[in-house]
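The chain below stands alone and is given as structure tokens, in the form predicted on its own.
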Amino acid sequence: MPQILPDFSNSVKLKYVKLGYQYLVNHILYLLLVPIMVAILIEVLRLGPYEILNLWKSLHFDLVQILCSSFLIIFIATVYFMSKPRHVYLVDYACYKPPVTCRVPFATFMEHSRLILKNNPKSVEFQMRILERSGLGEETCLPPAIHYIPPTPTMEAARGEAELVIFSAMDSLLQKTGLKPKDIDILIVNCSLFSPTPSLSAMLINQYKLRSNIKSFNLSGMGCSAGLISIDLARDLLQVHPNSNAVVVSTEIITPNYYQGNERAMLLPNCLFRMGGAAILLSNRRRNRSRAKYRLVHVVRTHKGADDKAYRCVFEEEDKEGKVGISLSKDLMAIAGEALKSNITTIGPLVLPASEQLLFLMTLIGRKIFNPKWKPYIPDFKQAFEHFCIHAGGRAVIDELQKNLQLSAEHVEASRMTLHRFGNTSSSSLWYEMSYIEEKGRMKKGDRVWQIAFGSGFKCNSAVWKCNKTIKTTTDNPWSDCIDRYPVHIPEIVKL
């Protein structure tokens, strides 16, 4: 009988091949030029120095050649180091972290909902199953005046929630990082649905005394996603201001935008949003560059705006009955998952390794030229970085970019642990999810951390960056009372 040849999928290690390839691509260039180098060593060895001094001494040489030389090289080196990005550096931050008095289990909250929504039991039945597959813990928090029966979101509740979450994420920072309050040269507030007048950038630049001519900007209506818009508004500031220190603020204020109506679309929110905050410097000084905790490498921003659904599909209005509430789209998943394709087509030619960015171009080509129903390659972004925060909008969003990127459940265990311990906290979620990392001491040095946030508009936004020292673990990190009991399980269905 003829030999029965071996299994070629079962006698090698597919995943070995694919670590091969990887290498040889990514590698290529110091792959090919060694052999030059040391084809060129062995040459000038079998010279010797005889042949050597006679071939410089053949060499003609005169002043004024060295000198307009040394002059082109000294002017090309200058404009080279002028034009050069400063590198901005990311100090510290600091998360807010609430009271246990603010705490909302799940009794509670149904409790509530039953009494304020007495007259709608359907409204009642809707928020416990959409709660119930929400991913959201017994310890989330919701501000004092959400509390009350029914709630009392007054503009002095709402000023007072402002308070106490910026002033004390701010307190937080400046104690972490020794900064004092008149270094500050640019300040930016992003919050989406409050917006009063004075702003929160005044009410800040109040209550710390900050400098007359300190830059300050104050962002609002733009979503989940306002944290890495501010971030790179920050950066650029940091390009035309040397030696500056700037804070990003990060929040959103619950009290003024608590639905009270029964519209199941603006219900949602209810049921997912939480009070949180967060505290970022930011500084392109060198001197800070030692103690800096990131390097911020690339910000990458995506709008859909212009696409009439995509404008929609978060959008703040009216009920029936003339009560305000943001109204989420059914087709606010499917949106999302193309501004997020926009985004990483964007941004995969910046992070991605040459063996990812080499097969997603030649299944491009196939599907051009050879076969469009080939199925696309999706690239491995896990080759790109080695942390993962995806902004906690809810299990769906976590669910679908697991997915869509072909992470792992540690991969998005930050994503899902802050859902679970803080709600969805808006645009500060990420700076949670970064702790809880930090926390369980997995920040080594030269990893590399993408944050990836939604918001309404519709927008995605990517930062990336670059960890500069292996963190510890601290004592003043949001997580530092209840991180032994993370990750948990989480159920489907936590019934109620």
Second form
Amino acid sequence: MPQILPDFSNSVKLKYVKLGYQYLVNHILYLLLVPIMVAILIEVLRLGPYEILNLWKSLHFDLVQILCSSFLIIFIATVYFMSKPRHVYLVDYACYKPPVTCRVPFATFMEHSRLILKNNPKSVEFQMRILERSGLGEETCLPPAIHYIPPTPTMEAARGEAELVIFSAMDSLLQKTGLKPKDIDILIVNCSLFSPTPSLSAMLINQYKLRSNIKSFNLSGMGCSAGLISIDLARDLLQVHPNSNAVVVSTEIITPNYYQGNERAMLLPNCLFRMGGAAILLSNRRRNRSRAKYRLVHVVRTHKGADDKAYRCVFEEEDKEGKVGISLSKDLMAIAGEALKSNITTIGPLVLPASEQLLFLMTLIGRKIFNPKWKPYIPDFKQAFEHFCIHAGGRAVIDELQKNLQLSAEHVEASRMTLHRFGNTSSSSLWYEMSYIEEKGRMKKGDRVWQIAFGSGFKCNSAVWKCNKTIKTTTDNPWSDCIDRYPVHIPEIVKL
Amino acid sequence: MTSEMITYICKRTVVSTKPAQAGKCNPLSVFDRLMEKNHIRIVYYFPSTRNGEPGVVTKKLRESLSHVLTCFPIVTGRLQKKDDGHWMIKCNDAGVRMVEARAQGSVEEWLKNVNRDKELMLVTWEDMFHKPYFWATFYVQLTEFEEGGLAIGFSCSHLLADPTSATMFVKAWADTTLAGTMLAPPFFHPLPPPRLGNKNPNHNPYTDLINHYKSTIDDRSPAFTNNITNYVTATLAFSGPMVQACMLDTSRPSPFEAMAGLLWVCVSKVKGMKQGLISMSICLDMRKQLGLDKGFFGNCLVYNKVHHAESLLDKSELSEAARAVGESVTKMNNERIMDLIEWLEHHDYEFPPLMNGHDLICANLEDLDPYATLFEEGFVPIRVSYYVEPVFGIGQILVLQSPPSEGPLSRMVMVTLPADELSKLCDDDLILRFNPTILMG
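With the form predicted on its own already on screen, would you show the form predicted together with the partner chain?
Every chain and every other molecule in the complex is listed next, the one we just looked at coming first.
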């Protein structure tokens, strides 16, 4: 989808024209206001103070009128301030760092694959090709149960992994924020593929002895974009409950979902999904305003499930041998592109500066009235955001979004490096990416961050955060021991 | 009965904590390549520790193994053939296989009733796959005894390590578990290169050593296809004073020569030799002779045939045997080994030989120091057993160190012979003169 303007954008003159246009349209109000104020000032100076006093006396106000007007003003002001949505602050978040002993190098993964799929060399070959092109590194981690030959994905092992990941992330969050477990008012846990009874949120309540009147929710089955759905839910709840803390835990438990059959479309998740989790503290308390890292500005959710193809594109089902796995359809990328377009159409007017919106509107009108052959204008989102966190679903997803949104390599660096170091950790990958940007020292006060996630259904969800204070680098985060090695160059194909 | 005593819990792969440098390859030396058909198995027995919980020790050891593997990229690599057809290790980080098991009873009880077959159950091993690139070359088995104690079974392909290197690896693992650092880091470098220039034109390479290797390589006899012999292993412990007495009898200054001589005579007798001795080769570690660091990781064992004078009076057969062994040992010096290396570099062979396939092999493993392997402060191994498999031909004798509580001169000898011959050996008069304690067999 290329630009509609003729391609002499290389010309320097055009660049300045563009800059001038943007400045003009984005600051139109100020530009119009300044001459008006100057005119009024000149008029006032011309009239002189006595004239103004006479003007004032000629307006007869009696007491009733003054009282009514003041009450009206106070009433309108109160209604305005009461109905303003409460600001939701992200105080801090913690990502889970898997132990080094859970590391899975490519060679080990392939050997295990070979030993388990002894009778299907073609499937092993397929997995090898996927792994070579996946963009993953040699330090991604799988849970202990998957290291066994053959893997033992029992419920006990799944619970063990859940406890390990969630409790570590939670402990880290409590330590970072100084939050006491008794102060948690809302708890939301999302984990798509593992949903035991009692739920994972109950597991947390049991472990940390949370209050009995806590509002807890457990979202399952909602795919990789469930993290942002949980944030949306937390935000809505924080509008209803004043002065509250909400903890959101996003994770994906790999153990029960290791596909042990040999259907190719279902082997793909085995190669990409890795262990990870994140715990986030959101709050609407005023005292957190100064120490919060971010403020939540918008959450936009788009669901394409009404379309059959979109609905079936990520589908959990049994293969011919009765083994359950998640099948990814071939038109996944195309559907993701469609969902993204929908999401952008909604989020664009909320975040884009006036200059871009005007251009888009003009092109739309032009296409409708003058010439339908004009290519649609893709707004430049780089003007609306400083940082992008694209869900590290796979190399293809990041490539596709980079192309569609015309992002530079530096904008997608956080996503690519997270994919390399941690693999596809599903809903928590957005938080690893945020952490990367922070640890690189790039997050300054006032920066706007756009988090985009895709998930089964097919959903595309976005969240927009505004940085509240410049964030200093720390040592208690998952990137602390390797941030200096990044960014690395990730070759197209890694020879195994 | 034995299969009920040990329950296997799981098998997994342990990898290093830091990724290996991509694309690194290590070629194997000439000594390495000769040992393709063999593998080593070592069993360490540790007494009960304070940690009563089952599985805690295993977890700790698994984590420290991950840490130590970072310094041994060869151990986690895989075999691949170079363009010239020779083996090399591709350091691809694939890891070592680990098996966890649990056994009934305590370590002490087990040691009272153990035999070769039972002991080998404590060490897991898989023969080379058809596609060696996916075959793990190192295996570890951790067996926790329910009533106390731990057995660590370590096995590896002889292509990559000899008993000295294997012991060094386990010691490095123990050091890492105990203190977090290794006391003797490993060295991975090739054997010394051939000397250039200044060669004496009249220099006569020591043809005996080379001939021995040549005949072993050319030997395609059915010795190693005929595998129906039932070999049994016995562990004989000779106390310090007894070893000293043997040394005095044979008037040899080294315990190895005395022990080797003694066993040579006794094994010849049980094999039915009325006069003279059966053919024997000794196997020695040549690190010192080649000027290599003790941390040299790889094969450095050289085999040499022992020649003895025929027709002697019976009484001094023992001293003659020991003398012959001593002579063979002295003959293995730097110059001759370098000649051997040169010869091996220039002579390719189609099929790898079986170095221990024909003669009686007597290997000197006295200096390995396995009892310094401490995983926990103050817990010295009760016993360490070595096996070089597979055993073919006449048999095998390994002369090992004894636990330090027995004294510096005491020795443990592991003898592997066909079952009937071994029982005769243990009843032999000459052996019984030195009063060995039969620990196993």
